[in-house]
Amino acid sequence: MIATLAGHDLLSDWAYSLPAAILVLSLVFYPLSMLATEVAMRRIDGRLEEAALIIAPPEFVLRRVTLPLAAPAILAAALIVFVLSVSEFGVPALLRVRVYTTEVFTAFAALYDFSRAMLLALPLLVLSFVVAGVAVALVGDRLVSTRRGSATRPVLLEHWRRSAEAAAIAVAAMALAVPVVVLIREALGAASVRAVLEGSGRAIANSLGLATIGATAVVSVAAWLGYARARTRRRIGQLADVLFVVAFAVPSTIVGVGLIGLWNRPGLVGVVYGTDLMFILGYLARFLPVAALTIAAATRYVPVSQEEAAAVSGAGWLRTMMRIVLPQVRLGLLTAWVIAFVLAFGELGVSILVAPPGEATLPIRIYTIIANTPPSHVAALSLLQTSVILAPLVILAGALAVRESR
């Protein structure tokens, strides 16, 4: 009983430690590095390793042409992964891990220091420029091109399909199945699930009202400004990139502190302030970008040759837009509503500073109430939270599914 005791102290202590939180991390931004690993491998005409498979070994071959080709493409989804783990607040504020985010959050939350709240984000904002930059410098124009170099598929993977997919599995089950598991089993523990979503209904409306109307304001915007970088010139496109990329990776704390330092003001202008237009902002300032790029991914299948032909037919360039580009851009819309409606509705760092006194969101409600409260009702609410969020994901795999299929 006392080394079961001990045992369970241990784990709880390693649990809010920051080996936890790099894990928890690692296991969150996993997919970013694999879907940008899976577009590179796509990019890579197979038929330069069908010609080096003749004369030398796969592990060969991998080290010497299809890594080096991928490479700048993975470095820069790993450079993307870093500023963007330095960046986040969630993961370690909810497991109690002081890091540079958590002390923006301090100071100004606890402090109400907002000069050294600036000061303390500058080292933050240079490091995410400068990693943009670097990133955008080795991906090129690739980053809004969804276009393959060639019909022929790289090969050499085929190799390790079953090992892969064994490894892919694993990181899944690892990063939701045990997760999800764990939650259903710790809310089967509380005396009245019903009771405990009720307790919390005010902040599971909130949460879902604002994530809706946040995304459609997301795409509305995202929509003309991805089409401006699909279609501007190479390189104002990368230094477009380069700015979107670091708007994204802007510390949630930094937008909310700056949010409240721009709208906090007597007159016309603070009538915003303590609305919850200040949600719709801060969704607007974090998720416009990653929208605006997938909105321009989508565009560049959109021929220029079909405009050219309307506007020689006398269509103007609104007419033009709603007319024969956004419908062949629906599903990259669709799409971009998604992640925004997804990353609205798991938004903290932002929400918990701008929140109007007595206002709360699902994310807010679980961070205040996760100290004091049994963990069969903080189960509850993020498995509440996680089908949520999984219900759109689930919509949009359907109509990539149809898609394909045709």
Given for the second form:
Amino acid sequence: MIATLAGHDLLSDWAYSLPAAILVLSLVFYPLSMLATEVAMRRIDGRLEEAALIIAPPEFVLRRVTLPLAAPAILAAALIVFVLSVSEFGVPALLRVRVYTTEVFTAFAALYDFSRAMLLALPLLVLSFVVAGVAVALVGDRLVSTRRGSATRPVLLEHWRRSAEAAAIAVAAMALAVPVVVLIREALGAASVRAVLEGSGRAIANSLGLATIGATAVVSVAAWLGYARARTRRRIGQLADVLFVVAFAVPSTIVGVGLIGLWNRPGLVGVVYGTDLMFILGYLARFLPVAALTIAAATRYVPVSQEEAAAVSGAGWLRTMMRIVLPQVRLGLLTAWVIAFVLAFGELGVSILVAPPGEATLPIRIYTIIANTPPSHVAALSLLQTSVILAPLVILAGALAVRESR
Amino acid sequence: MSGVAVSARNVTKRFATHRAVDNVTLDVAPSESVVILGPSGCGKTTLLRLIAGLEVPDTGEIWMGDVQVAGVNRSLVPPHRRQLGFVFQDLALWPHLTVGGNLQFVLDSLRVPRAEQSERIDEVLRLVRIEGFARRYPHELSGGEQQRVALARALVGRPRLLLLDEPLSSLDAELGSAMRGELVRLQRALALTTVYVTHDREDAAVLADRVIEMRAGQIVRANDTRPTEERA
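Got the form predicted on its own; could you also share the form predicted in complex with its partner chain?
Every component of the complex follows; first up is the chain already shown.
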């Protein structure tokens, strides 16, 4: 990106390096930590800051009141981002940086050594468990939370509103606007749209169809898991949160290897293997946890007494769910669907392992052609992938904005 | 058990750290209005929830008429089959449904024919004096109006037992006084077996044929507040 903006390849070696991978992963996972911080800040009662501002300057209040209150959530997000980064395969692979997950992938895909792949995966699994346990211990039930918070807004933000807005715009520009501009500039060099789509049309169609079906499948299952989590008692709920975080943090290559081990066998089970259903199973394995947590957060805002009122009014459980609970969490369901769709559309680590022969999704296509195809073609396909992902996000942002304004 | 509308026999309910209801026995006669009075944490709401089937007893039995509805650690008849009306303390109106929608949900659940529903909805809205409110949403109503909607929803299914959990606690003094009178009027007009839970002695004095006082999960006193000639 930087090399292209500068108009020469002076930094191209740097672009394929560990620092570059760190930079890219920072930008990729920045929204997670930003959203966690936002939720933590919204939960702070502004009156606590006001009480401190009467006797201390804003900088002091920030350091001694605001940040300590938000620290557990920020730290929990940092730990989750850490384990997601350690487990990441796609970005290091594209930037040709050899990391631990590369070893897992190589052990299976290149050496066909299933046992070695699973042995290599064990430390990552243990790390995921430990980190998830610590993160859940830090934030407790607040892992299942929404953007709604205290009735009074944090006060200090009012003092630094302009600086904060400028910083947010700068990060958004760095993480989104600049890469998109670079992609557009690069893509304009392509010979024609037809040349770009030739050979990639099927991959594009696969990605759209599979991501849509996958997101729908994920939400269909996650709705019930999320409801169960929202209505579960504290200790069991926290254990469930740990399992959800671990499941989400498990490296995609491990999930892929596991799915192959499970389904690639003779008999009825083997009928599934080698079909597009393997993609859907991969999406379920990877994205069910985050969808369930999202829906659980929305369900928590439906008081239990409303379900009880339905029960004593003569409604059975299913009618109560369909007519009372689900209609009130529809924005949560939409959010979960969009998250699952975006993640599924860009998923590489599982897909590249379980893809049936001759089948590919757009990320797989980009990964396999990047070394031998003009950059303009790769940029055009990447731009297409970005556009498809942005569309539902914009719709969701609009829906959330409407909800917030009420 | 004949001659008794609802009966709790030696019922105990434990939560993690304490006994919320401790070996309670209570009979309520048909058409009787009973108030369970006590301070916060005395177990009165838990007892109400046990009768409704929203909790199951750790010991004892609960009967409705001649039918046992709950035994030790089990519900024999689920809440939606006990023919109850329940007014929750937080009202629990469904915010995404209109007033009419809240009532229609009850009638749909009871499989009342659509042709009959409109008439029953109008009837109960007249009964609680909020005619014309069917198309409004709960958030568009005042506290007192929401209270009436909650009551209408509890009555529209023509229950054989009405349970109310602190029905007046969220109302101001003037509104609470007006609603007390309304509740007494409705209970007598419908001759409905009613069990209220409250911490307010004034409410208890007005609403009850009989006041049951609870402390620390146990019944400590029972007073029949009706005139002597009306007592059984």
